[in-house]
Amino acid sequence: MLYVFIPHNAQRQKFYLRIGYFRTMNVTAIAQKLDQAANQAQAIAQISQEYTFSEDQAYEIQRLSMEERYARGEKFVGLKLGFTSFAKMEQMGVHDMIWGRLTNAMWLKHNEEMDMGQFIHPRAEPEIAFLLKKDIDKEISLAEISDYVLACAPAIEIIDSRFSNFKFSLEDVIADNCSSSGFVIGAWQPLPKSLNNLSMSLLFDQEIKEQDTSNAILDNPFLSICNASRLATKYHQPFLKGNILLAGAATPAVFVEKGKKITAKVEGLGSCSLVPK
């Protein structure tokens, strides 16, 4: 008979978790479990409090998740980037950006009102949207940008993660698209040769909360695109004429407040508001 020694009190904690760690993973549990938190805003515990696992498995969750979504008739209509700071991924100790799907759903109009019980623990981003003017199936440079992308626009995302006080690792927020929520697009613009250097600007009731420049975004929010195409490429997501992609946050998250209205400008492109109620 082997006897186990269980530590007490915070280290049998530790030890539980590690025994966790070697128990079978339902990938296909778990997808179902983000997805009910999602549709019933209701948080839940972060997976990796009880499980181990990697990146291409959280990409696997995430996938199985949405599959959820699109059976209740939910259309996938572009992706979106996350980690597109250079800091950022710095900070989190990350080497890559991370990527998740939007849905119809998911998409609001200007100046629509944003009902706040369909979330969680909402945060609003000003973001730079993109509409592609054919499928992508490759990896594309910056010298093709024009050839696949036909026009830009300012953008709000509004993230909401399904894990409890918005924690969780790298796997965690995968797992959970990204925190994929809700995101408005502004009126669109021909694609102008550069983007770089334009003032962007989170307002809450004209009150501005976060401002940068668009060189937040990966020094230059066009390399969204082709990291974009990479990724999907890699993990086998069609990328098709008519999508739209997310560039990535100019300015960290700001959590929603309900009743005052977010504003999203970019210097060149105009702007794009949402109203929480």
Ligand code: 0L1
Contents of the next structure:
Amino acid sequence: MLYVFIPHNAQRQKFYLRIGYFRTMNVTAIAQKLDQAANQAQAIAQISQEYTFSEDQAYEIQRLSMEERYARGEKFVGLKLGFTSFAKMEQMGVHDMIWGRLTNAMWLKHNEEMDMGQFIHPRAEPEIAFLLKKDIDKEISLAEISDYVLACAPAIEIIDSRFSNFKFSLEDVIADNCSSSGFVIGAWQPLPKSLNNLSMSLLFDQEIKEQDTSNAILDNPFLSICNASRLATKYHQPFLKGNILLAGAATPAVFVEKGKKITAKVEGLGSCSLVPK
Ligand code: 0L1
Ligand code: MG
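Show the other one: the form predicted together with this ligand, since we just had the form predicted on its own.
Let's see the whole complex now, leading with the same chain.
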């Protein structure tokens, strides 16, 4: 805020004129604020309410917020994609998917208790995970997938926007590491020839909450690997042997309910679960 001091001769009163509103975005401070919100499970206001910023600036904030996690000892373990359904891209008015970074601290074990106190308003999604057997240093094609990917597995992603009421702009959610907060991966399976037309469902206890087929993931879940390789290369994010990829949700995300066991089932690949407490 900039003020101009105008002395008033008669009464020597101060008059201030507001002549402009200048705010420079401090990406490091915003990254730290987002990291703190995630670490303390406290929602914050959308960044876009205060600043206008680009998608590239949003990815830079994401990168810097991950630096805060790495400084606390968390390790990068892989990538996740979001907005991988063409219907969702259209709904969000975007032409491309978004991506985020996963760490070991987000990785929960099959049937592990998920401490609800560590989340703000978590939602669950049924996904497919991939495991790399070779470093990826370029955009790879569908024909190259078996050279780079060792295995796949059923997975649950827990997303937890750091923004109040789970409301955000595209730039907000990218800066917020695409709401990444937790995930579980079931037993790794050899890569089949195709991952199309597999029934995928999300259950709370025995109740099916959401169900669709694997085609909901980019019409072909293998395309998530090609796209992750493209995005990792574009943003200079190492994507290496032993890293994982969460391919994207097959259904809308569902709010987690304390005490209701979450299960994701993928036809032919098996299932995995988490127990929110
Ligand atoms: O599919 C996803 O992992 C969603 C990415 C971020 C958008 C959201 O929080 O809904
Ligand atoms: Mg997801």
